[in-house]
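A lone chain, given as structure tokens: the form predicted on its own.
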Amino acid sequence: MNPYVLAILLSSLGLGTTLTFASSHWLLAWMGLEINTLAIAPLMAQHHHPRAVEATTKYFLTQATAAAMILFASTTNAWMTGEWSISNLSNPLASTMFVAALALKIGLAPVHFWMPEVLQGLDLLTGLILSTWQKLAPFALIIQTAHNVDPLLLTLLGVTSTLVGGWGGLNQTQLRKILAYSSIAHMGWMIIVIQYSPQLTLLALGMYIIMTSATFLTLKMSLTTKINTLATTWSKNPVLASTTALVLLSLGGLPPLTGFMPKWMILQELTKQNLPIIATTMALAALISLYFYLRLCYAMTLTVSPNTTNSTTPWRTQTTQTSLPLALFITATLGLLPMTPAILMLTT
């Protein structure tokens, strides 16, 4: 892609998200979301592969549907209350429709079906943008309006997403689909606590972005998109294979890695709110997700590729990819748990 066009598209992505962050008016927020969608569409279709074009079409249709629902909900609210302010979402019908639209935008269950299919058709860097940056603007709106939404609806969305994200990833062989279901499960963790502690939602979102970035950049570095090619990673780059196993365990939420921090805090908050059954359900759903992360670790570190390689030893080949962002994200993914008190002081 032409570097000038790429710069314009990436600037538009930043502009759309910033516009949604800064807006207190429904129309401005909607415009920010639309700029975001229109800016990422050419990035998704840039390879002109049938799968990429199909994924772009699916993404565009779902995002356009969600945008239309947001516009309808905000118009309904303005008609009933006489205000376009985001903070004044007092109409129950409008607030429910609005949450449903934003759930569709970020891929919460049960409106998650587009997410694995779209992510599977993209290259790893565009998939990384879709899984991380594209979640920011909708989450900003959800955090601003969560106090006006029925708590039962948010709880149902959260529990369903963690369960579906766990169950959906169990039988997959494609890494991008596994990461899509991982994303759905993590979104569920963020939504479940948003009504009690929005700061924890932001913390979980930040940790999710760090861990997912580390995973996508690792897969890009090792040029891997399927489980069976993970088995050859150790011969190409043994250090990367070791750190990748730890990154995946961090995504699963095992101590003493960074991924344990948001799960720990969210379960603690749910217990404080006298919701032991929901906390237990979430913890058990995290175990289902952990199974497929362990599957990936097993394929990567404990199995040898069944085929004999007759080519030059892979680890002798030089790579031209920049590894500094990967190193930074992996370090953050593995070592932020001891910083929990400091991070909590910043977020609360």
The other form holds:
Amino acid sequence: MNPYVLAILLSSLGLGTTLTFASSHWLLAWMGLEINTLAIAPLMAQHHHPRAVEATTKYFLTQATAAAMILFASTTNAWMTGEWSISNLSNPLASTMFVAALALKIGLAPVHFWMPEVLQGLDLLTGLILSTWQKLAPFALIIQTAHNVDPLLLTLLGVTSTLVGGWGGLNQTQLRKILAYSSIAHMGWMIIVIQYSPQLTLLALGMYIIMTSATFLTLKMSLTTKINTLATTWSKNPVLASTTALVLLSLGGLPPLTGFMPKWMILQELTKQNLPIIATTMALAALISLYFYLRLCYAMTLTVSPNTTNSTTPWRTQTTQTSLPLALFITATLGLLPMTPAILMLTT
Amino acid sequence: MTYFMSLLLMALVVGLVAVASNPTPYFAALGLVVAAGVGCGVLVGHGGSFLSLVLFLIYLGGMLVVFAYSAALAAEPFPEAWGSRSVLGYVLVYLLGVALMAGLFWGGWYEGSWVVVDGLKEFSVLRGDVSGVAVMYSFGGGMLVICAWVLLLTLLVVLELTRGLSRGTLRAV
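Having seen the form predicted on its own, could you now give me the structure of the form predicted together with its partner chain?
Let's see the whole complex now, leading with the same chain.
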């Protein structure tokens, strides 16, 4: 893409999120969300093949619907209460519509259906931006509005998302769809605890961004998008294959890796709030997601598919891709669990 | 005045039903013209005459005209009109939805009253909408700069999306 246009689009992505972070008026928050949607559309369609354009169209339509719902909810709130500010929503209709619109924006179940199809049509780097950066602005708004909403709605969104994220990812062979369902499941974990401790939501979001960046960048480094090709990447980069197994287990939430941290804290908080059944359901639903992470480990690292001899010992020339971000994210994904107290202090 | 306002609002809902059930974008633009026109009338009835004028000029006279021209470029030679059975089905379903909502929110004659935005009924030069525009240009200057940037961004986004003539999938030529 033309570097000037790319620079303008990326800086507008930054502007949109910053605008939503800095806003206390719903119209300004809506502006930031729309700037993000606009700016990522050409990035998604940059290869101009029909699948990418289809993904762009689906993404644009769903995000525009969610933004229109946000406008509707904010004008309803202004009409009923005269308040345009984001915090202290007193009208239950408006606050429920806000949470529903923001759930559509980030892809929570039951409004998650666009997520796998959109992610499947994108290249890995744009998919990474979609899964990480585009979640930040809606979460800033959700954290400010969640305490005004009926607790049942948030709990239903969270539990459904985790279950759908688990079951939906089970029959997938395309890695981007698997990562989409993983995203849905992790969003569910973030939403379930938001009414009790928004700091843990931020912690879960931060850890999810680190882990999913590591996964996307690994797939980009291996140039693989499906399990078939994932099975033969071990010989091209053996170190990456071994660490990716641990990254995937971290996504699944196993100790002693980083991914255990948000799940542990969230389960602890749910237990403290006297919700043992919800905590058990969430833990069991995480097991479903763990199955397909384990399947990826199995395909990539734990087994070697039958192959000819010269594809098991290829020339390992130096890669032309930048490997520093990948190294940083993998290190963070594997080693941050002992720093849990420090990180908790950061999010408080 | 109340009856006039109710008439305008009913025309607004009918216009929106026409937009939603359109057989081609051309007819949807016609529905939008009707809806935006009576929407301006509703705005005037609430005391926002300046805003209504601006909406009429810019939305109807600028954006909708450009949309109608671009829709005319992609028009099919024998479009389905509103008489055809499938379109009529959509219209009836939407009108049914409207009737359901009306039944849900039905109230007595005493429940609604049309008042203007500010306190004074007739004797004011600077109403809410005009002073609002003045505030937007003074205190809201930063937001206007961001709006200008977003307009430029929209232009670049559209140009980037339709780049490549027919090599991409969005264009036929």
